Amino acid sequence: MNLRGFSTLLRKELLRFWKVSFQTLLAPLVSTLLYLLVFAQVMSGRAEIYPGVSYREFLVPGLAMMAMLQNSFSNTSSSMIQSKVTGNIVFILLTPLSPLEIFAAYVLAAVARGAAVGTCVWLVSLWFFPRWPAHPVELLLFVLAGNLLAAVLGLIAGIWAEKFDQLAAFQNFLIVPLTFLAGVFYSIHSLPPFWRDLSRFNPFLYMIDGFRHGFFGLSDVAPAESLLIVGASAFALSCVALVLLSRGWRLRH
């Protein structure tokens, strides 16, 4: 493995997001907290979805974990594509680096940049919410779980865009529904049977509800059957962005 170019790699796709941390973890955890304070504020007192845990409470691990997903996806998708664009792909690709080396370094910055942003939001939130998570290490399993399949659905996007406008679309159409729609706001268990069933084909809902039982012990599908379908998920689409990395799909022209 070439660690010294694996490393790099890395570190410029860490400072990428860090140079401009105001807008990579500021700005979400801003829209994050606007989103807990409307939602508790309207909701409030008229609804309890597990015994002893507000609707406040039940909000924060949703609203964490969908902001982690958002900006792990959107890490690696504009890193792709501005370098794409801007011409500056090819001297990633004449590199000596492999097309794992290449996956690795994006992905794992933009799994940093979720952590980064999902830590945040839980620190800010322990002023309204004083709880600590009932199970730290699977809240972990899934912050790294989830955070990983989002950076890799985000290299693929980033690889299938050629525009800008490409990549709106995939995140507008795609990203943010199923991250809506992934009972951050409710339990599944409160929707109808279609829709209820319908939501289990949804990977973002076992994200946030194996998330969820890290913070309270509760949830609505059973841990050990959400990781699984976590990392199942996490691995094929890995597989199919190192095939894309490695034939160099809509990276060389």
Contents of the next structure:
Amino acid sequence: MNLRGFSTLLRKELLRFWKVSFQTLLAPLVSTLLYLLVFAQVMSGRAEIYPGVSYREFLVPGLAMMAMLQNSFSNTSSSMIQSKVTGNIVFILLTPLSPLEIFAAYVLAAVARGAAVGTCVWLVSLWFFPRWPAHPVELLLFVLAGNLLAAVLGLIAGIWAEKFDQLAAFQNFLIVPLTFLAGVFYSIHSLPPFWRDLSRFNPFLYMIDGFRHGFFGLSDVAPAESLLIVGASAFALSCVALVLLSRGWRLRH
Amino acid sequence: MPSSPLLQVQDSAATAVPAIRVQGVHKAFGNFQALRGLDLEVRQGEFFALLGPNGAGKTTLINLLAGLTRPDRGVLQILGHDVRSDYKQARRAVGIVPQELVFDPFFTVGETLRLQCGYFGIRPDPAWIGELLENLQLSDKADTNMRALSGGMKRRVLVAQALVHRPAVLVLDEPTAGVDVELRQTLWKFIRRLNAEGQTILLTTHYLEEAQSLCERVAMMKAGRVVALDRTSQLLADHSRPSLTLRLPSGDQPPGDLAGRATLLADGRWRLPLVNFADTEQVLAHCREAGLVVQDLEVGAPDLEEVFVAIMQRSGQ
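Alt. form predicted in complex with the partner chain, vs. the form predicted alone above:
Expanding to the full complex; the earlier chain stays at the top.
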């Protein structure tokens, strides 16, 4: 195991987003807060979704998780596509780093970015809605599992895409709809039966719902079931990403 | 000043292992056959040139050695390590300077070198990095972002990146393209020193005078095959002769038998191939006897460009 190689690549990936933190941390924080302010204001008269949880509070974990998922996805996917398009991916491919080391470094850095964005959103939201999470350990597990899944998906998308517009299509037509339709703004119990059943096939639902359970102790789906589905999805996608890296698909010709 | 430790000259047992071994390598991209059963061996400590026209397969071969491309079949080894089954050792043994001017715009020169060293599992050595920067005239750019460098400077950073993990074999894919004369000389002075200390150098270039002056052996490739491989001096002896270029009074032509050997150039001068340099006096004597006044004279040494053209034409069929 090339531990120094792995930690160097992890450091490089962390530095990459840290050096542009205005864009990678502050911008998502601002846009998430805007969502929160606008929706909280517009929907202020809406009934409680869970007992003792106002609609405005209900929004916080969903928006925080949505921001985390989009940012962890962006970190791996943009790093990979930029390196491929500019050609500097060779600096990684020429080294003795194994596929597992490359995978772990890219994904962990993305999880760190997602978690950093989520933490910032939560800390700022405390100003409006001071509430300590009901199940902090469970919440942390969903942060890790959810960000892991999104980061791996981003890595796969970055390996697959050969142009920026392909990646944008992946993000706009898959990631954004899946997050928006995963119960960020509503409980799936408020949906008609068909859409409620269809939502069950969206893995992002379980990340957001489980994360919300960590916050309020209330959710649409049992948290253990959600964690199992998110964990299993993350594991399956990780296997796919590792196979792609091992074969050098779209990286080594 | 610290020396470069990789460059310890190998013992006699180690030198039996070639620095680079390529055997029966085939590589196709779709219908295009880039390499057709390529065989090549570069010995440890050699300064070796790989020449060929565009599309000959040089960069494909380098990419195969680097692990950026995978062979359809055949064996590629670096210091005895197979580039696929033993890729970790093979990649530790080689430093590659890619042909394309690539860089990571997020980092400074110093960060780039420290990161590159770390990827190889090596703790960055400030003394060695300082030595690389000094020898490549980049010392004052250590804290400069890569985006702010000129093309020539970026090219030298690529050389430093390839050397930062102290590989035993250095592969330079057209390293002087777009580099000005002064910087080119600086680069070659440093690379010569590394070679003198024991490092194996594989060079591809379109500047054949560089290959002629630097490299002990030369391989010429065409259409995915090696069409010539020999010592540089032997190739020159076999395929190139000195020549004499004369300007004669307008309308005059070389006397007697010389006229049959001479070629009229576009600028009105005559070029005569010589058997050797001593032949010059004989040619001039003939001119004097014929009463011709030589108005201008230039003796041309054998050069690799001539050899290259001859071999490419010969292997063109």
